[in-house]
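Next up is one chain by itself, shown in structure tokens, the form predicted alone.
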Amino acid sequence: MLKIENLTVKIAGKEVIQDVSLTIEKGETMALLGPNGSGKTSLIMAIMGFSDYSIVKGDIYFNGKRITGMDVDERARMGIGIMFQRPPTITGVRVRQMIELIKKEGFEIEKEAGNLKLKEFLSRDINSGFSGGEIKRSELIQLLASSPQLSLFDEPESGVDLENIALVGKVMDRILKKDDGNMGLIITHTGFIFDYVKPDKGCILVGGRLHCVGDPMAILKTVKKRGYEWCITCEGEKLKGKSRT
């Protein structure tokens, strides 16, 4: 499982995550919602171990092992993978070369590249001149190749048109195979990805603090109708005999 205990994170001297605790069990997927600037990306970057994200307090455990302080490559080897919202362009490294470096035994590059409409991109530098949808598909083939047990998805719908979001969603669902005990944490603003990937639970991150862990569809419905402030203060619960939504 992934277990986060009382995590506080700073970047450039500013606290961006404050006292966050959450657990994702084996086979579970959690949806993380919140407004821009609320700390969602900072949380998954801290889980992945990027050095700019300094852990001031708290701990992160993965499959029973404390990983706080481990380098990014150590966490990746343990089975944690990430799909960036805005990954960098890497000149001089071809997409095929990256996949060859990280792929697990039996991964069929040509077949999967065909499924993701990426065959013509295998010989290109990573993300160089790629559209939003092409970048997302490139990120996905890398995740498929490395076959992580925990996948962190940062706004998979961002920059993706309606045709490609179906493809992205179906591949994400493959990556998050529950029968293999795979886990996921999905950051989303719109919830469009829920048409293809069904999270088991959801939560809201506002101002670096976690709120309202529960049914993801109910949370999304409340946010759409009432906004984040209503949801995090649980105003609906104060209205006797009425639903929060």
The other form holds:
Amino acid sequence: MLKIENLTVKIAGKEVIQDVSLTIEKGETMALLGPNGSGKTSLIMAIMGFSDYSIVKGDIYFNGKRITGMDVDERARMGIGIMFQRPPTITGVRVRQMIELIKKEGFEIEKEAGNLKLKEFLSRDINSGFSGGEIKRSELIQLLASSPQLSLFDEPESGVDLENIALVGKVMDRILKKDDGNMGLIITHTGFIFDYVKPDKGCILVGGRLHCVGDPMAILKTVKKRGYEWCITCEGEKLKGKSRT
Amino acid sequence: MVHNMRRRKVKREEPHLGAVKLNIKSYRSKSKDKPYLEDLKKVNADQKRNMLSAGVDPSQRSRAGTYVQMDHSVVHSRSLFPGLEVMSTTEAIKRYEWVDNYIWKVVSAKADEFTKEALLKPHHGYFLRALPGVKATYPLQACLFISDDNIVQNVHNIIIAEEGADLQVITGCATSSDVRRGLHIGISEFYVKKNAKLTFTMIHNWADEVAVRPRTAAVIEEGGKFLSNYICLKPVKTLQMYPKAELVGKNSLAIYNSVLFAHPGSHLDVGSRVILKAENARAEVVARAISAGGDIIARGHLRGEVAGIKAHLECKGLMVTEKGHIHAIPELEGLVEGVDMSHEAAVGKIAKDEIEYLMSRGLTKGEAQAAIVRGFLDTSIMGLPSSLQKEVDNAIASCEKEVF
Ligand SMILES: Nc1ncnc2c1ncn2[C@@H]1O[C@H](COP(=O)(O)OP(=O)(O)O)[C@@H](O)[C@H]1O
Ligand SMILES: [Mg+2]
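Right, the form predicted alone is done, so what does the form predicted together with its partner chain look like?
To see the whole picture, the full complex is given below, headed by that same chain.
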């Protein structure tokens, strides 16, 4: 279980997450929607523990353990994994080498690379000269190899062409279903990914504040129809009824 | 504390630009003769280990021939491949009159006190030559070894790839484990004839108090290719070299790849220079320098003298500890319109976002730093034989162990 309590996060002196509380139960997947710059990436970077994202207030618990302040690698070893929106290039470190270092037993590199159309990328430097879609698939194979209990997906479908969305979605679904009790947090703009991965609940982040925890499909539909602004003013009263907070 | 601050300040204002002064007379110019070894496997275990780590394999597996010099004695010299010649430069001078045309021709004897020393008191050096059209499957290996403490070793090396030949050379310089102090002066003159290719890899494994002064130049004729790799990962007191390649024939190519690691107390002043003198000549100079507390001056110089040349210079420096000093000095010089030269230089520390990216996959901070440093010092482009690649990887791993 992931439990975030009254979290306030600062980056470069600016509060980008304000007083956010949310819970992802064992086996649950949550969709996180929100306009550009609303703090979605900051929230999952704070969950993963990146040092630029300083926690001003609040706490993060994973499986009952307080992880606020823990090092990134410790959180990773506890079972939290991330698919980055904009990962750095690691010159001289090949994708294959990385997978070899992090893979769980039984992971078949060649087969999975073939499946994700990444065969010729195995010998390339991580993210070096990768297109948007290639970055997503390279991120995904790393996540698949390390098989985390909680996966944080940051805009998994942005930059991915239509024919590859199914591929990305199916692998995400496999990651989430790999072991009983796996959890997910999916940041998305479009909801295209919901054809392949069914979130159990959704929420909206606007201006660093969380709104409207509820039925993900209903939230998506309302956002599409009325925009985020309407969602905040309405505060999702109708949707809120269906959710547990 | 105050003392420390002052030292740092002085250091910042006056980078270690000047060459470290050496007193040649403080080294012994005589050493006991070492016996010639018909069977190279008879070198002692310590010497064998040190040779191996410098890429020179006494078993000669996958090698086309070997030259080994210990202090001032030639202890082995033999070609195993028809069309390749391996001998000491002294022997070559005796055997071929024409060798005069290759000695002190691209390196000037008058250049500095070290070239003068090598001229006046020569201690052999290797002569390696591939006859016209000969393409060797395996590399020749040469080892310049210092086994006596406190001596000066002056070698003069000549390498010739005759027309159409393809020659690979691995040279390792090393010391016995009990050697602390010494001076190595190495004059090297390379000749890459028309359409020939020379791949030259030099590994330096010196000791804490050893001073090293190579003086090297190459001439590359039409269609010739000169690929030079240099690896220095072990401590050395002071190393100063600025090898030069002159591309005199059209369509010629020179590539320099250097990998440097400066331990605390090491002073490395290393550069590569290419003079592009003919149409469509191309050059690439790449240096990767890591300071773990030592000083590195990473130089590079491209000089385009005719139109239609193309060259690139790249120098990346990485500071992995609080102390240390990297000074990158790239220089580009165009003499006519129509030259195309560029450079890229960067000095910094390991990027935090890269470390944390790898940590988010479960690597510890140390593992992440080590992976990035290993990637930074990528030697896979050098095309080393696999046994040597392993030695180099081990050397990089032990450097990392010291730091992370
Ligand atoms: N490194 C940074 N330095 C300064 N501001 C940042 C940095 N990263 C993000 N921000 C700011 O934080 C806010 C939230 O960004 P982000 O979490 O990336 O939003 P989202 O993922 O929802 O688009 C934005 O205003 C963004 O400009
Ligand atoms: Mg984002």
